[in-house]
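Single chain ahead, written as structure tokens, the form predicted alone.
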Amino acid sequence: MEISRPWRVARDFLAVFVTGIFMFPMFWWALTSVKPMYAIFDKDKIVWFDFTPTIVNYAVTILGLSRSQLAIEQGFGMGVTGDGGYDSRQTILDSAIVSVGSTALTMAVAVFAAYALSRMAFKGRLSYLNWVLGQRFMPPIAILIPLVTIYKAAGLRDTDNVYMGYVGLSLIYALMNLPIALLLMKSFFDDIPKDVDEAAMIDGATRWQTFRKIVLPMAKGGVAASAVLCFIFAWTEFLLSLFLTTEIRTVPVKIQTFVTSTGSEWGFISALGTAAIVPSFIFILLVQRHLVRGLTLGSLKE
């Protein structure tokens, strides 16, 4: 039944209306990033347009400039910290660093992991199933102590030696990610057709030929939509990284610092917040033909 144009007009508007509540508070985390001191701390009125927008946020956050020049001089600054504590720009890097080694090693794993579950019939698979959704209901917080001492035992933490520490935070996002992107990636392949496999292997095909060449590119949406979400939940993970980690630091433990006892520079870690979605933003338009594709994977049947 074809829906009457005025339903279709309070479809739109309501959908819009939602679409707005939930992008709101990232207008205004973006529009308090340029604002000056004045604007943000108005005890008067919330203060919306009426202002001269400024990029010393931006500049002593991303770029690294110098706050004594910039923010002290304009006005900006609450005393927090000397010249070089609000650079964020190795924050930005080692918070990449880390999110895309951890999200390419959970996806190497993943992609292996669910193809064989999804096609492979075995004793215990539907108990091993289970045991993997189990580990996401587990708070990491849990394992804490235990973790920072095995990884002190083990030289992962980057007191000893910062690339371990990249190496040892990158394993850990990747553990914390395998589930949700094993059992992602699982539906996917499950909606891919099994005679696709076996008229392929009838053909002549090598199992690891047809997983390969036929299975696999069918199946990039769904690998793209695992990648952005386990990029995401490692881009955004802040409590074991806080632990697990001292000279490495990622967006979300950089911006805790920008709050202290002495006042909160709003400012810089509005500045700091917006910049860090941008990453987020960048890597989805770059897999967003097969995101599209994988998000709509379920309309194959057999």
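Values in this document were obtained by computation on a predicted structure and should not be read as measured data. Numbering follows the first chain given and starts at 1. Between two forms, the rigid core is defined as the largest C-alpha subset superposing within 1.5 Å. What changes on going to the form predicted in complex with the partner chain:
Once both forms are fitted on their core, the CA shift for residue 256 between the two forms remains under 2 Å.
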Contents of the next structure:
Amino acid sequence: MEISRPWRVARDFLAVFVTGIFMFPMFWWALTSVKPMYAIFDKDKIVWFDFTPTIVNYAVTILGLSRSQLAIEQGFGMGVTGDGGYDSRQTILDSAIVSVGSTALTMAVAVFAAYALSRMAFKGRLSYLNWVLGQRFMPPIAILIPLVTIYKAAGLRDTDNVYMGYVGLSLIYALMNLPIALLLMKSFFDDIPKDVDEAAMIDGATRWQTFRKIVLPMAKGGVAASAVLCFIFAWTEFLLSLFLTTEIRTVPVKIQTFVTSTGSEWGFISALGTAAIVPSFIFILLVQRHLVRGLTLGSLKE
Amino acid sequence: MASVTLKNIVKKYGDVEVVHGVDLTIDDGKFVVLLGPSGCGKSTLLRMIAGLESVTGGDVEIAGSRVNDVHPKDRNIAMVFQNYALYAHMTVKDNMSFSLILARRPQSEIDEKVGWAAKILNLESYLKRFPRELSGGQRQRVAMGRAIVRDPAVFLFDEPLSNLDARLRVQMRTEIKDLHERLKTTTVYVTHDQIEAMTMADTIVILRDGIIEQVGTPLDVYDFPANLFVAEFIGSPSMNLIKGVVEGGHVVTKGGVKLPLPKKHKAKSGQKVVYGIRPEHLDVGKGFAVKILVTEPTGPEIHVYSEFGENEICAILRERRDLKRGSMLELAPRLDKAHLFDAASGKVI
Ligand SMILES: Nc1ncnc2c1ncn2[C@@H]1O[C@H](COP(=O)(O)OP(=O)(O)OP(=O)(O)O)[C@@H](O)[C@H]1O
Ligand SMILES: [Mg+2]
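Now the other one: the form predicted in complex with the partner chain, given that the block above is the form predicted alone.
Starting with the chain above, the whole complex follows.
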């Protein structure tokens, strides 16, 4: 359909405007992260661009520069607390371990389960899918207290053994991610015509070979897209991480500790936050094409 | 190479029976076409031969041994699917070598076989491409290549040409037939296109609603249809079928026009029958008068649609003449080519 020029301009303008509204917090976040203290806290005016950019917030949070050292250099010496508390290198590592671990676990289960749901006929196949999805209806906070108790009893808390802490957190993230990963993977597998499986079988492939050499490679874009969604969920999750771990500090929990009794360290908050967006952003770019397809849950044919 | 035998094959989906006891013997090296309208069970039958669908009753035999419970991969068959079912993530070469790699054939043999197939199918310059970079006809040929490299006992085709445009279809038809002439591999070919069936088959099997209506060579089923369904299904324009009653050496039709009985028949006086005559077996001459409705010149011939009594009839005339709508014409059926069917059972008499 041909759209008249004024309408087209209006439509483009609206699109840019709406995108702008959504992008603005991220922009402000990134801008804040390179502002020096005086530009963040100016009680008289909002500072846009008239400041000298600094990387000091990044230096403290992700490069491990000492906070008190910084304060001395900047010349306000005493009264600075939380010397090592802003070094987030271990935090980023913790987040990476838990996110990658839980994603790997989720995908390892989801890929096989989704294949079975897509290709094998067994009793209760459809109700099984509904049941799995039903797991996501319950808000995590509803099960938080029992979960903490269970984790304590099962030795999955990092206070007993830090390695078990990683396992525990990865496990609960995997459980949270499983339904959506399963559903996504099923829709990606459903999109591959069954004839292809049959052709492979006639070519002499066993079921495992058909899965491993034909179906899985054909769905690899879908695997990547689902994995990225799982990764992002784990990377940004706050509540479960806060309650289930003490030693292990994932990025969202760490950021929350920058809000202290002596003030909120906006520079550090925004620096770590901005840095944390980067991996998700890169992954999203890589799998964007498949994600859009995946989120429509197979309703579109190529 | 091998023969294929179907013994009283029954297929049920749940409680619904879709194939009702099919018996068929396909001799070694033959090209057999399963022909029938949509939903008659052609694909189901083919898939049961392939082992992709379980058999509810009866036996499938390949090369004389029962294969009902043999996995498709162990049946030594190759199949070409309607949508080709190529492996999208593999190159043309890898698509064709897949079965040979699974069978752990030596690399030299794989290269040789794939090279041979690519040559036969004119795919040599496309071996490194992916299926998405090929045209429909090329994809179709890759699917064929995947099948022939294996040297299977039986080829199965499920409407392999239906996704191609008309010109390519004719071309591929010839190529498949040529391939069969060269390889002489037993072939079962499913189609609902009667031209494909007529031109390619050694034997045509005509199916309707899960039952075999007739088995025969293409010319057999054309010249001697066993029943009304086959008579009407084969041929275009289709055979004229005119209802009537046998009375004193004639078939008296609705409206009282008398048609002379065919040379050979076993009809009794008073029997309700259907008189069958192909359009090309009607000549202009002393016979019965018809009123012309529509004429369609095709170039080599003229299709004349006309009516007599309360019946409609189509004739194909080869000589050109001036035929006006509403004018009268006298048509004479060739009595050695006319058929008589029992009106109740539909069987030829
Ligand atoms: N999985 C199934 N479940 C139930 N009924 C089925 C199934 N597959 C096929 N049928 C039925 O079996 C009958 C035969 O189907 P089949 O696919 O063999 O037809 P066909 O002759 O190949 O038709 P077409 O020319 O349209 O491909 C049809 O009536 C169809 O509805
Ligand atoms: Mg079919």
